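One chain is shown next in structure tokens, namely the form predicted alone.
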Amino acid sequence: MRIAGLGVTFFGLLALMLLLLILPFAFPFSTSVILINLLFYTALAYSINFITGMTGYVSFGHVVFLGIGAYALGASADVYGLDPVLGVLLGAALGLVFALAIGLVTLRFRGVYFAISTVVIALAALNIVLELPQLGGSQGIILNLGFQPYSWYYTIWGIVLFEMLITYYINRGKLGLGIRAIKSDEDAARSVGVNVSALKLYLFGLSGLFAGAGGAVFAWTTSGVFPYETFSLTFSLQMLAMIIIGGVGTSLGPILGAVVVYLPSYYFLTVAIGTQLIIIGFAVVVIALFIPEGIVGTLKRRSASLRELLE
């Protein structure tokens, strides 16, 4: 893509990321913690957007890749003393490898059968980890990596930046045409020459790669990997909520959804404890019923001027 062909959404997201680049130096530490968590949820939203948002294949067990990335960093740092940044790269690589392996099997299913298979895999992964003493069993892995807020922040910032660029490239490029055809009618797309299996596997691999990277950062920031927390299906539900609220398959939707989901969650976790999932679930139901296109889709539908600006 040439610079002249880039839209307002691209430059808006780029400006936002440049602003986030300097924000940690302008605010106190407590604000930086909020920003780290917000970027973490943004990374998760973009990761699931590659498969669920772009193709319509709903993955309820996407947390499995987060868990793989977390354990990759935890085990490598605990046993081999690997630098956390290298642990993040390892988590991304293993997330990619496992996504390709799992995708070869599960992407043969469609609709509810695919969704159920992803849940089963996530539950199986949790039970496998619980039986492996090398991974700490039910106790998990406790790390002592020190307090490194700037390293955490700029690592997750870089992950989100890559996700944004790849998402925008796919949506704007020829690749996006084939993917939209798959989402609209998979059989029709195959009949006109679209390599459906390869495209789905490509997107599933990307989603696993970035979820694995995000999971590794999660383990790094929490200084440990704890199985029930790491493989909690709550993460998968939050990922789905973010892209549904923001706008599935869009370049802007995941970060909008992350803001809408995370910031209220932060409030509920610190003030109205125990109600955050109820509120998020209610919001998802309302949006699914009344504005199924999400924030981005609804703005584009209601405003002709925004239709050309938002992607």
Second form
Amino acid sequence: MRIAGLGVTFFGLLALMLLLLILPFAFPFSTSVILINLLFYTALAYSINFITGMTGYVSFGHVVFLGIGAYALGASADVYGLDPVLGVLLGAALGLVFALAIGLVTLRFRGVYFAISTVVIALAALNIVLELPQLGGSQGIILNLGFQPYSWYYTIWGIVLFEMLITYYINRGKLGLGIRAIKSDEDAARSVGVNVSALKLYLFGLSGLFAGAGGAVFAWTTSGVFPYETFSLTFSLQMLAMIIIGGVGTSLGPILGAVVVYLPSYYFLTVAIGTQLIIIGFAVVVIALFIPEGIVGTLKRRSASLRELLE
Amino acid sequence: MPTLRTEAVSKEFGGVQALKGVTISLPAGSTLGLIGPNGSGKTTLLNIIAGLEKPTSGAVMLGETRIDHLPANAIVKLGVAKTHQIPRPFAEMTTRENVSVAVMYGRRRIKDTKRSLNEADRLLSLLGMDARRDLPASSLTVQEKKRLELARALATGAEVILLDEVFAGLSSDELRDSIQLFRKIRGEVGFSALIVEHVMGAVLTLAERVVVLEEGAKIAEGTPDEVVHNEAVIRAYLGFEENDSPG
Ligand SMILES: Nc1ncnc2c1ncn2[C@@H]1O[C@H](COP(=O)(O)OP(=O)(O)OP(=O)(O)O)[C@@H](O)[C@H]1O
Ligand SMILES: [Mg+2]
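What does the same protein look like in the form predicted together with its partner chain, given that the last one was the form predicted alone?
Following is the full complex, with the preceding chain placed first.
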């Protein structure tokens, strides 16, 4: 069942996004705050899905782009009084530029070497920031942007919408096929003409762009940028957990994963963050052991009718 | 359709001289056989032509264009495609998706998914693999995977095809069928072919000319008939025969 080549997953996601568009008006405010966080995590999940989900290159230090976005908004709002929405665009642009520059070097490494290089870069970035008085050093930047829930909400909503559309577009066409070939066997992909290096860089760039935008929103909602929180590897782990649980590479997996990872941690807010991580880690191990393709991949494999519907 | 040439190509792998100044020429539309014992450098030469390895010295020319500095994917787009000696299918993808990637990213750059799948189906049926279309490539037998290699190479729209031991490991009946199939495909899709084998059977039947490598050096070149009667070749293969039969 396809309309203009678009499947059920596309219309399902579109309907969900339209629902989310009006939801803040229908519910009390506290619900919107949950939704903002949920959308924030969804944005992060789609972001890492571009590179790790689609190509299998594990970007373990993906938080570096979140940090770059957060500091872009923080510094531009603090020093130049730039409008936060422009700060988010700046965060996205810097996320893209840094991802392209970093990817140009690190995407040459394969497997675990790539993963390690991303962690090294994330740790280096934290230590560079701590040494920069312009960025507030270890104190970070305290902003005074006020409580702007609707602006937060619709900005992060817009980011997620873009991510979903781009993910869906990539997955259903020529790009998606080439990317699956890369994930399966990079050299074989090259030998049938796939421009492997360019495609990987393109995905890493997209991934950095959206992580940067998400990071800027994070700084905006917390009205500050604090280096240890912003560059926390916890974010990297959560991002990976979300796509592994939801289903790597798919269009539907990241939002499913975000719901599964974020909502419990919201309701168990009183549980210490360390304990939450242990639970998430445990869930990832169980998923990896028993349903390695995540929720979406497993449903597709189990049921022929769902195979057509879920993308 | 341009001529493919290697000019004094050498390749060293950390002290091992895998190729020593090898010059070959594959005129448009022709079939050249490349034979030699195990480890004589056949696969290395194909890899260099296909851009998967860079030569230590020498050049690879496609018509007037020098291609040895280009990445493999760019060389495919110029119309040169190679099969892998040990098949490397995209295991998680179906057979037709495997071929479809090559249709979309090869020389023809067909963008439309539907058209590319149709073209993949056409090639798979030409190769007698219709029944395997929707199976994951990982479930194919070794011989089917070799055919898939050929299907992907054809699917790129290549004018020059480099075949690395696609006829190896077949029974004599299968070999006869495969040779017939190859001729049929050749009739429908025109291309030049560089056929590597370390057993002589298929090469001597299909190739117009044959080049013989031994320890990285070209020791003979000529028609199949000339080559099998060449002293140096007989010596190379007799030395080789002690541990394996040359077929
Ligand atoms: N990547 C590599 N690194 C180091 N040595 C290599 C590499 N590839 C090939 N060689 C060496 O180069 C020589 C030629 O190998 P090649 O695979 O080209 O031979 P071949 O003629 O294709 O043999 P076969 O009939 O077994 O396929 C061998 O000595 C091999 O060990
Ligand atoms: Mg070989």
